[in-house]
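Read the single chain below, which is given as structure tokens and is the form predicted on its own.
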Amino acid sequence: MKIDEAIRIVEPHLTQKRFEHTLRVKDTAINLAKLYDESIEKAELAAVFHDYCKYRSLDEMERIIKTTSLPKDLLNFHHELWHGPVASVLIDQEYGIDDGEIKQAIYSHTTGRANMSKLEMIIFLADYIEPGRDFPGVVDVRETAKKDLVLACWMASKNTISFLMKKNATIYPDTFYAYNDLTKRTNGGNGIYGK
């Protein structure tokens, strides 16, 4: 799909705000993809999809989970978390975007988890750093992410993890073992990063 297309399907989805910031995503993510030899094109085309399902009613979005392979557990954490897997459905469905990469960087972008692939990372990560964003940590994982995509990613989690502590909310446990994944890859496999 040629990203003009996506970006056209994706716009009458969105508020003007999250629009904006859906093509601040993009962009990040191009840079991001040059930076670290990933393909422009999947990291764009995952990058304008990204939030494809953020406006979807709930009911939408629980029927989707319910009556597909996506994990049910979802359910039973904050529907905010439910619009990467349902997008990475339903790109497919309504598109036939069926390119596992793509659908897989849209589906853990909100969460990561183990084992991301560069292309994750970088989504994952553009979403995080967008010039849009403005939240205490997000300018050093900005600077870091211009050298070590790991690490960046890393910081990110870890901020995301103690953002979500202090407010005192559940976190999917995606979420944990992206941290924990990146913490071994942060520090050579030993799994205790020492900054």
Ligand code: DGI
The other form holds:
Amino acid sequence: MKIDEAIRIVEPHLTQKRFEHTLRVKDTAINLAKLYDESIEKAELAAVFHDYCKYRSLDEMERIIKTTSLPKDLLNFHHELWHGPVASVLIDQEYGIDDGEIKQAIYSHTTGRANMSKLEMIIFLADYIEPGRDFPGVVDVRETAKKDLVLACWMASKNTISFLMKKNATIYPDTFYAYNDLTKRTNGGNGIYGK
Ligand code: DGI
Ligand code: FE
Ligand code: FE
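Instead of the form predicted on its own shown above, give the structure for the form predicted in complex with the ligand, please.
Following is the full complex, with the preceding chain placed first.
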């Protein structure tokens, strides 16, 4: 699918703010794809659709989780975690986007997971560092993203888990699996606690 068509499809499903976020994620993902030698076409298409289902009703998302091969344990966790997996199914059903790498990157953009591909890390990170974000620590992650994709994902994953724990939120297993895997892959960021 051409990127202009993807943008036209996604826009009416989002608020103006979320649409602008999506375009910034797209530009950030393109930059990361160039830097780390990933397909620009896949990165931009995954970025444009990553929040496609952000505003679906909870009933609809619940139904899709129950009636497709998506993991049922999503239903035991916060509904914020549903929009990526649900979008990975709906873009295929509705628009025939069946590229497994793109679907996987959309699927895991909120939590990450163990053994993320380069494209998954690019979307996970682009969503975190796009220029409209101002989480504590994001400036460091942005700087690191220019030099080391895995280390920057590890920092984002660690910040997100710390943030969730401060809020006493439950944490989905894939969120921890992402952190553990990235910690091993980066040797804990500093080589001391790498086991
Ligand atoms: O959709 P966006 O707002 O652009 O960003 P996102 O898809 O990364 O999701 C946003 C929220 O999801 C963010 O506030 C962190 C939260 N999140 C990530 N992992 C978990 C989680 N929330 C819970 N409760 N549990 C998780 O494991
Ligand atoms: Fe999202
Ligand atoms: Fe997003």
